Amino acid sequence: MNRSQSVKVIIASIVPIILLILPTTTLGIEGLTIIEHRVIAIFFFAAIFWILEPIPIYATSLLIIFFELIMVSNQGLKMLISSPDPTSLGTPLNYKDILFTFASPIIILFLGGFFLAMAATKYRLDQNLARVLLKPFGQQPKWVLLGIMIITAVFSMFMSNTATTAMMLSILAPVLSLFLPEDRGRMAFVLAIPFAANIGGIGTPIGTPPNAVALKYLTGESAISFGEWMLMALPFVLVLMAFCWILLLTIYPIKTPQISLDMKGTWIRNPKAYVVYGTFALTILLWLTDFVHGMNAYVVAMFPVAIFSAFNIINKNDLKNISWDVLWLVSGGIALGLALESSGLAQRMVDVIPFEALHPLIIIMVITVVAMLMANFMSNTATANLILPLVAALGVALSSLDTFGGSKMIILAVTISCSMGMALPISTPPNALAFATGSIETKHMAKPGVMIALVGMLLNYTLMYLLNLVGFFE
């Protein structure tokens, strides 16, 4: 760690340390226990470190779990979890529950998605599918642009948004050289890929990490299956994709009369490749038909993990390339939510703020807008990790929200809002990859990004209204 990073860490640590040192009575929350007090400090630590990023965001997640184990678990440091007055201490968290976040069903779901993505890349399934699916769109620029967006969105539903963007940008690289220097249409093509990846990720529970975080709170009566999620999200994705396509063509009109995507390649034909093709199709089919066979999305996610490992399609060297940082980031968020929920702090924070005095629509609008704005300036996963535990508690506590769909509705609305942060290069990894091509500047991304976010928010509210109308949240 260099000197500037050390300074950032020290500055970012000041607020959590002050909160930790202050007596519970000075925080102005009546009846606050010592455990809840420490969870507040951990929450602010997570928020500040995820926003400022003095250390990698996955490292912040690991520290969250570490601090919880030491400071608020029943197997923590003895001097911290013992008190002559058990009432003032509160109830320590079960250390097993904290450690189990590393093996949460949500982590397994994402792991299954990573195995599918790695196998698809290793056996060129992704490139061959892109080549086949882009062929019907011809050579007219506007239709080629639409084709690239559709393929990117579909891939991002089942693969990492980052991996999808990297693959599609590599396919697009030779095409960009065909544009004249003054043709602003090249920017439409570059921007189409990250925007389509961000939007497409909303379509499935494994499409983007915020969706996985949401599943942690969509349990019991609020549970949602893989197929139900797609049924809910796909109309939203289709409409926003259409708007994005038209918007890019309007802001960055294409002057080049014809575009030739010269994509060569052949399907790999050997036993392992056929196993990959079959497992990919089987896994998606099982995810979509859980109401028939009874296995939920988490169980189905083990199919590619088990099959690809057994047939040595994914070997020990491939395991090194899994996006472990994403899994640690999600697990840290789950652990933070667990601490907020199990300590009773989330409910206490909801009780302290007079939400009952506000109209439910105002509450929904404020929370979703805050989520969208935060996601533009920090990781959308970190945003979901911070906001969703409080939103879940709010949804349960406020009976006034029941008319509009209750806890399930507000969790889904906020989750979609987290994916609307796409106006800046730092907003999402796909945005950063597109910016790194050197073909666009921040201002080129910000203008359509802001407009897509605003229209996306309106569509989000419309979708929630219609879903409530047809009884989706009941």
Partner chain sequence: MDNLYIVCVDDQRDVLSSLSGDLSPFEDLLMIEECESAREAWDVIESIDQSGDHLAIIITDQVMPEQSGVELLKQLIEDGRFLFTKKILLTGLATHQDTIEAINKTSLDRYIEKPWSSEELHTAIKSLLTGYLLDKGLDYEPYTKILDQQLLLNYLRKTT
The other form holds:
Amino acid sequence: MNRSQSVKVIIASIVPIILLILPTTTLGIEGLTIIEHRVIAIFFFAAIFWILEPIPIYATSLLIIFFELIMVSNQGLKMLISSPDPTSLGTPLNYKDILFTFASPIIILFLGGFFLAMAATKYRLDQNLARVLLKPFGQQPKWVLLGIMIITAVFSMFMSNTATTAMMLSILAPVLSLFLPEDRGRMAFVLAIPFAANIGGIGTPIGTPPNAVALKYLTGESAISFGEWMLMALPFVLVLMAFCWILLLTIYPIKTPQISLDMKGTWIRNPKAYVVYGTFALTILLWLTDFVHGMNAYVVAMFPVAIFSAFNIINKNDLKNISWDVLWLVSGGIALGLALESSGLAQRMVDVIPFEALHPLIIIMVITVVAMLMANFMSNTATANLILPLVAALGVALSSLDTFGGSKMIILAVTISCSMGMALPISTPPNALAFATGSIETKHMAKPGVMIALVGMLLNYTLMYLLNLVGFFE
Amino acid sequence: MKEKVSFDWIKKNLFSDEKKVRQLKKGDMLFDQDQKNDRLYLVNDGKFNGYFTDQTLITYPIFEAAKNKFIGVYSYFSEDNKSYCRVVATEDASVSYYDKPLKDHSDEEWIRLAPFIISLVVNELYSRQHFARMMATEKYQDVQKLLKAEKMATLGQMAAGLAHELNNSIGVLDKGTDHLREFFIHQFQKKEDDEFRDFFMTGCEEGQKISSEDARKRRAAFEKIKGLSKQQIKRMSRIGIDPNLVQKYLRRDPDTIDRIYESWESGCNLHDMRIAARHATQVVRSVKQLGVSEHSWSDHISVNDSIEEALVILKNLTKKVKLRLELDDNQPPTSGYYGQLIQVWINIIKNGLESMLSSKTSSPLLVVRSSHNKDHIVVEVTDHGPGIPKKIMERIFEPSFTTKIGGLSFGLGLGLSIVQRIITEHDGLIEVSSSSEKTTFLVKIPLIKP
Amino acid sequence: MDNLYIVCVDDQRDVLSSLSGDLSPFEDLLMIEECESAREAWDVIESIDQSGDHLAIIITDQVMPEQSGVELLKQLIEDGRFLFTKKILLTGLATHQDTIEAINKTSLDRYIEKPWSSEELHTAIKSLLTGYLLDKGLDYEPYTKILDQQLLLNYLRKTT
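Right, the form predicted alone is done, so what does the form predicted together with its partner chain look like?
Entire complex below, previous chain first.
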């Protein structure tokens, strides 16, 4: 760690440490317990560290779990959690609940998605599918652009947005050099991929980590199945993609008359490959038909994990390539939500702040816009990690929201907002990859990125309004 | 009892007629090719050569005959008594002859002469055969020499051509460098640019004097200065500027630091370009010397210079070893083939280098020393390689002898046989002494006052 | 800690200067060290290792006094600490034998002939640096700007 990094860590730590040291009473919240006080400090720690990123974001997640375990769990440091006055201390969290976040059903859902994606890449299912699916789009640039966007979006629903972007950019790379130097259409192609990946991620619960975080709070009455999610999100994805396509064609018109993506490759034909193809289809089918067989998405997610491991399709070595950092980032978020909820802090905050006085639509607007802005400057997942627990508590407590769809509506609205951060290279890993090709500058990305985000937000509200009309949230 | 036939008997009985003697002056012909000859000659004194002219009118020497040799053996014994070659005296000579036709001899006479005739014919056959073989060998060697000379001549022409072309290019680069330098100095004319000009000039004149190792050591001093980036620290430590001065500049205007470096670096680049151009010129000149002036005798050459030119050409090889040069400071000039002498040093030095490198000698050392006495300039080249094995010691100067595979490499050396030939042409002397630790080639070149 | 180094070794001062001049576009993100001999290179390499930094790429001339480039590289691969270090031989005069030896015995990554073109050198550095980071499992993100995009994309496709 070099000096500037250490300085960053120290600066970022100042506020949480001061918060922690201050006597509980000075915070000015009536009835605040010591445990709640510490959770506030941990929350600020998480917020500041996720925003400033003095250490990797997954490390912050692990620290959240660590701090929770020693400071607010029933197996924590004795001198910290024993107090002569039990009421002022509050109820410590069960340490097992905190540790369970590592294997939360949501994590398993994602793991299942990872296994699917990894096997697909290993047996070139992704590349072959891309090749076959791109063919009908011909060689006219605008249709090729559309084809690339659709394929990217579809893939990013089941694979990570980053891996999808990487694959599509590498397919595109040989074509990029064929563009005339003055043809800005090149930028349309380079931007289409990360945008489509970001938008496509909204399409399924496993499409992008914020969706998974949302699932954590969509429990009980507001629970949502894999199929329901897609039913809700696909129309949104389709409309926003269409807008994105037209927007890119307008801002960066393509002058090159013809584009041929010459992709080589053949389908792998051996038993293992057939297992991969079969399992892929089966898993998606099972995800969509839970009402028939009764297995929820989390249980179905174990199918690819079990099958690919049994057939040695994903081997020991491949396990190393799993993005554990993404999983742990989500775990930390869940643990943070858990602490906010179990300590009673979330409820207390909602009680203390007079939300009832505000119009519910203003609340929805403010929270979704804040989420969208934050997502532009920091990790989408971290944004969801920070905002969703608060929103979930708010949704439950605020009865005035019920007419608009209640907590389920606001959680979904915020989750979609978290995926609207795509204006800057740092907004999402796909954006960073596209930027790294060197074909575009920040301003080229910001212009359509901002417009897509704004239109996306409007679309988001429209979607919620319509879903409420058809009784989706009941 | 029959007398035994002997040479003396023949001489006494057949060639003692004083009337049958011919005196010839040098260049006189005894008989011509295809001329009828029915005499058997015995050389009393002087020397003869036999020549044969073929259909293309080219004349070859066929045999030599000196005192007590027979001439006309073939024509005398043959049916038609026709000579197959022309015999000419190569110095004043006298011959006796025997001219009694064969058919006039009685049977008894024949029987007595037969053993003598057989031995005579065999003897003749042998000596002519021997002569022919000698001629063939000599001719083969001549051809080889010619081929090598031709190779050298071609290389020489190539070298000259290359040298010409390269000289033009180098000239352009060299001039360009000078112009650029003037341009830069002009650019720094403004008063406030004085210090940049100074740094530029320092770079121009000295290049980077500080070794990379020293630069690293100096870094610590600059690291103490606040406000310098990592890159700037590295750069300043290369210039060799006083840290306090840097601090002063930094306080005045942080941009100055980068401009200082840029000025200095531009200067360094020009400096390096000039050095490179000069080096290229030197190499070209050496190669040219090697090729073109090989056959021109000069009355005023410096042996030391020729050694140094050889070392320029061998720079890439000598880099790999430690080279100690002990050249004679007061070496008098002498006469000789300058280009050929370069060849000699290249061959000897390369030989030593290669023996050390191929045997992976630890701490290889090559010493080149020159000295002189009143008659000679003496050059010693000593390598600390494994030495030359005794059994090949005698053969190292043979033309075809090589311990390497591949032979000619870039025409820089033709082996030690050439070295010996060149030294011999200079009336010099070359000696080798070798032990298991070192090998010394000692070359003596006569001092010829111009 | 965690700095990446490129070490350049050449006994000729002017060549070294022009080499490090050519590498200056990388100077923002990488540390570039010049050495005038193999021995000096070893000093630098040791100090890089001691401070926990990484020797990403070594660029060496072949013909040098004392230790030759190939010998330096051979010694380097025998040292387990520099298993992933990428090796470039930059040379004007190498015999056939040197070349064969370099490729076979030092698992050479690039063989570049003098005079080199900056572009060729840059391409080589980018692709080798990418390889080094990915092989060694270091965080590539800070260096994205100077990496070989295609190599990086191919790698990222395999992650989840």
